Amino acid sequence: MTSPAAARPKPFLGLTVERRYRLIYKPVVFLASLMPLAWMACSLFGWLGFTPPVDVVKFLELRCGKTALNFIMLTLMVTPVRQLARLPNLLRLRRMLGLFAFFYATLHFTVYLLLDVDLDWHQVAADILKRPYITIGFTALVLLIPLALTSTNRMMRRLGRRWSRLHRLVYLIAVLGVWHFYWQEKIDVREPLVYAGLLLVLFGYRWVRSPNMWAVLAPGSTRPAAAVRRLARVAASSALRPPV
């Protein structure tokens, strides 16, 4: 009769799950997360046969912003993929993806600050107050800051249950990010609508698994309809001022 120890499968490549994530998966994901930055650098300087963009500032702003939004979406996709594929340890990669979302969002704002308005803080303040899509984008960036600052194990232990409640802000950040992208495009909004559709799918999955998540968007209610109505009212009131 085979003993339980003998029947246990051998570790992949001789490594435990923890060591595989630490020595293989995390470094691979880290390097892959830097690829958008490398691609932007090659495009900017015409390296490796890439054609330099005509409008450098617009190119960098758009690419950095879309990459930040992509990482926010990837961060939200970790939970459904982990549950559906039965890969519980996939959660170990979520923090890195979230930090890269903050990195590219900060880079997006830095390009705007340095290359678009030449460090003119008065212009920045005026844009935030007068241009709704910049207001929304800047709000999303500000909300990302506490999430990045509390991403360490020490802060998780220190905040306890409050950490989970704080990091549910990622749902609101995702909504604001897609909204910012939609208004920034102004004319061709097909791509932002694709992001909006993906976000609805991710929200729908979470609502099916845990209806309480809607309390983040509609405090005091766990029903998705209440959250949708609340967001619709905000969108309708803001739509009275078209993006500049």
Given for the second form:
Amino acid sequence: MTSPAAARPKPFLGLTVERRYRLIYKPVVFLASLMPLAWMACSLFGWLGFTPPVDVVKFLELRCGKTALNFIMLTLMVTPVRQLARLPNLLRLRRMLGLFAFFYATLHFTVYLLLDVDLDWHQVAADILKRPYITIGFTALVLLIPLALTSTNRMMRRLGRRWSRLHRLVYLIAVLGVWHFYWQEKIDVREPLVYAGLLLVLFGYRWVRSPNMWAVLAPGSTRPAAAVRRLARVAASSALRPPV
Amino acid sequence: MTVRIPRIAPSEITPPETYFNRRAFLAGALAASAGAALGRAGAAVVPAAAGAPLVYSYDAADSVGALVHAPGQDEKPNSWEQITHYNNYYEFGTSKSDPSEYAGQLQTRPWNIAVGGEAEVTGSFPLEKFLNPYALEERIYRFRCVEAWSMVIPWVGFPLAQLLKQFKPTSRAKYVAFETLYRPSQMPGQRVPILQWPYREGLRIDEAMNPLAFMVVGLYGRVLPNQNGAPLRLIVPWKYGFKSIKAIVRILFTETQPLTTWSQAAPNEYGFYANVNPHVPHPRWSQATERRIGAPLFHERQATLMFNGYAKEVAYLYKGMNLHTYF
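Starting from the form predicted on its own above, please write out the structure of the form predicted in complex with the partner chain.
After this comes the whole thing, all chains and molecules, with the earlier chain placed first.
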């Protein structure tokens, strides 16, 4: 890591950036990431004045699933936030967020397996093969496994450039996750659409930032100004063309 | 404006065990006194406050009481808490907890019911007058949602067939259609076009005449809470829950099949008939099994029965029909 901010650490409690993350930020994010689990436990057992849900199974399924999706979204937000807010070190938190996404997705599947279908393997197999929304969700979970397994420093070193190519799978996983959420709704798809919108913004950000985007709009140029001029020319000429 | 939801204190609610014991005791007393004092409850007088006790008859020897026992099913009635806090009632929001949270603001008095179409008696009737001819009875029915969960619920009401006879449908009346109240000011869900409001449902007239089709005004011996469809709802126990329309304000006898809300919203997923059928899956999920709300956590799932276990009583209605086509 040789970004400029990392090169000149500001003194804070006399700790270097690395130690600050290890001793403060990471433990705080870790505990915060366990909050959804704590909330589920409180609801389930009626602790701290929470009311237990009537349909425990549905509640756990939905909570775990949405939390997994939220963590996927958070991992995808790390890049834009660290670039826009000039906080390059945020990258140090991304692995933990990704692993929590995997944790909650696994919990979601476990609840489905143990409590929803009561370990009826025939039904599980039938669901995964015949129910498209379950096929999609299951695929997303399976795709998360190699990402979790290759999240260690050693695997990063060993895979080198292939590591980042492999971890681009997260984009596909995010799409599958939102689609899975969308497809299980009976009719009210407002909430899944919010996730889809967020995904669109996150993908759009990456597209706008990539030099290739301008190349697509204005071949031969990677400069935004040239692309804008070309677009303006096209728009003007089509507007001035007489109607046929 | 926030309106306090009239809640019944937990201490006032009879637990299911006591409730059903008390009822067995009443039934015993009834048999002993040869129906002298408690007899048929007579004309239904429905008190205004949701949750207030109702007067109704219960006969333990009644065949309807036995209907609930189906092989392979856990038939323990769900608790008051479960039945009143886990509802699909999109007029108040699409979450299961929205109805119990927001239905308290619905004013169910005064309430008018308009009856029209192919019938000899038509007009608009205040609820009290509308309900007057019927003696109330209790029926414990399985309730199967199209989302593949189910409950067992002790309803209080009267057979739909009796209602139909009051209005004398003509020979042209092939269907009976129902409509829910449209009042966005008190039904916040109606401000969002999730479905085409007002909610509409309907039955073929012979389905409506089946003795199991039931008009409901009460639950657990009390006036129906708003979130369960007060003041008057339909229960068709062999069909998916969405057929059992709530807060009815209009009844129409028609010659042609009426439009129904869910089949309008997604015709490939929800049909007019919507009979509970384990062999016809919803396009996106299976209907072969269901989760019984409140059953032991690791054993909630059980087989779904044809016509929700009421095949003996209703299968004749669909003889010769392809239930994959008419789902």
